[in-house]
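One chain follows as structure tokens, the form predicted on its own.
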Amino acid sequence: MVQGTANFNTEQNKEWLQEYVDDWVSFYRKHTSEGEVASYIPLLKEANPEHLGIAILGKNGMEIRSGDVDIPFTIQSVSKVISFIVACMDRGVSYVLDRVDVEPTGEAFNSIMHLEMKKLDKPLNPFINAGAITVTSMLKGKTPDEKFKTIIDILEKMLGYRPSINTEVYESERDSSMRNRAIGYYLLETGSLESDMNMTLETYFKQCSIEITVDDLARIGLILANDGMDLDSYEEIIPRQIARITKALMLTCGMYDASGKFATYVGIPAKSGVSGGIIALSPARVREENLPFIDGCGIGVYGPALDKQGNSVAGIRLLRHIASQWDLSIF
């Protein structure tokens, strides 16, 4: 574990930490061969499976970046975090959680088996596809563009610029996503959708196709780590209650059906996407040791080679190592 009496918020120690992270990224890059890029969305198959990058932004101003950090990728299921936040801000937490539960599923992210077999009256959580599509249907707006604008607007506040859609990925996802259309029809039949199914799905495909970088993920993670407040402007972008509920859901449901293992072995709130992105965060910790990012941090990871659960193979290994070495776990 990196520890001692040094103040890590110095240029000298930043160089030291940078060397550590560079070595770790280089070491874990070899594990990309254990996974495969997502293939069910044709455009995602074009990603380089050997890419691996990480950005870590601290509350104290410390910033560490290593590996393939300049490569844009689509946000995919990480967008479920944003749509959930927006729906709660627009509709109220109670309204949203009356319609989507907060329980882990133990099933694949695109499964509806548990809904049909258990005759549930609502999806188990907002981070599986059935729950996310239900949440998207709650977004304000009478057209897909109006609904989508609510997501882009809050992202612009958090990131300081207005992200755009990767049109090619959006069209690829829209034209090939038969499973999500099947989920949409099921939700329509059960009365779970609050807006037209086609409009809801179009919005959902658009939100998944927003193009971002690991820096963007780390920036969002840092805001969540700070209970929704932007540390530059001191503006409360996300109400504290919603930020805290979101972090709890990220910890328990954010890594698909590997969420339990991730919470056990890594121990920080996180959400993955099938493009290989992971958003993670560590809040401020009370420790006797002087540790890097002890005041809290946001983390963005990109590694498009995925495991069977749809999570970045090398990205998870890298996060587990960093969380262990720097004692980032919330437990």
Ligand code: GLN
Given for the second form:
Amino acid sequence: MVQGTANFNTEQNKEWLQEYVDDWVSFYRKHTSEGEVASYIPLLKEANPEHLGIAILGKNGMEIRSGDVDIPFTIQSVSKVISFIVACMDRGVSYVLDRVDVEPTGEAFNSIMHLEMKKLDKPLNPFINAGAITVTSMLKGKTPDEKFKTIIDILEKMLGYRPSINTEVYESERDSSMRNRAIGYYLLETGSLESDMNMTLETYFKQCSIEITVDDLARIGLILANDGMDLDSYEEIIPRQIARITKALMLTCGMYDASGKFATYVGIPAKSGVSGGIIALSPARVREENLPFIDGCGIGVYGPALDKQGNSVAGIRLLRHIASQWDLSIF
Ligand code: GLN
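Just the form predicted on its own so far, so send over the form predicted together with ligand GLN.
Once more the chain from above appears, this time first in line as the rest of the complex follows.
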């Protein structure tokens, strides 16, 4: 725990926090050597495994940025959070949850096993590939571009700029998408898709290829921490009920088959992607006065060296450390 009696949530004391986070980033950077960058999407192999960066954005506008914060990366599975929110806003929560369940799988993100072995009538949750592809099929629009626009529109509202696609990553994923196509065909057979399969997959590959930064993830995290409200305009970007369901799903299903461990040892809602990004957030805490980011914060992490579950190996360790030092856990 950071010691002292100063109020950590003032600009004057930002420097202290900055120094701590800088130290922690350089310490945990060593752990990047324990992981490997994703290779099943060929272009992701080009990432530098030693990169590690974090942005933490608080409600009062305080921001701590440390490490490799200026490297853009593709959003990958973090986009599942956005597509789920958009589908719920457009179709209604019950429509979406009638078609995708809210249970953790304990299996890899691209596993198809449960669907087939348990003869499930719907994918287990929207944050595994089968569930996310089903959700994407529910997005409004008759073409991939129209569907994709619904995702980019809400991102633009949250970020204040319109992010673009990394075309090379998009093509790389599209051309090496055997597993996702297998999932698509399975969902087609079971009648789970609300739109044409190829169009759905094309939209899904596009949404995964949106290029963002840790600052963007921190900003989206902060909006979720604030139950969907934009902190500058006080506009409700995400309805409160949808923001809450999304956070519950992040906590229970956001880190693939390491979700239980992350909830236990870190204790905050988060969602990772295979490019090494993690979005996380801490809601406002009421239990003590003098804690950094007591009013809540959004966190963006980038560290492309992944562990066996496909989560940023150093990013998770860094988050675990910060959460324990600053008592961020929601429990
Ligand atoms: N685009 C990736 C895929 O569908 C996203 C997976 C992930 O980030 N875990 O395989």
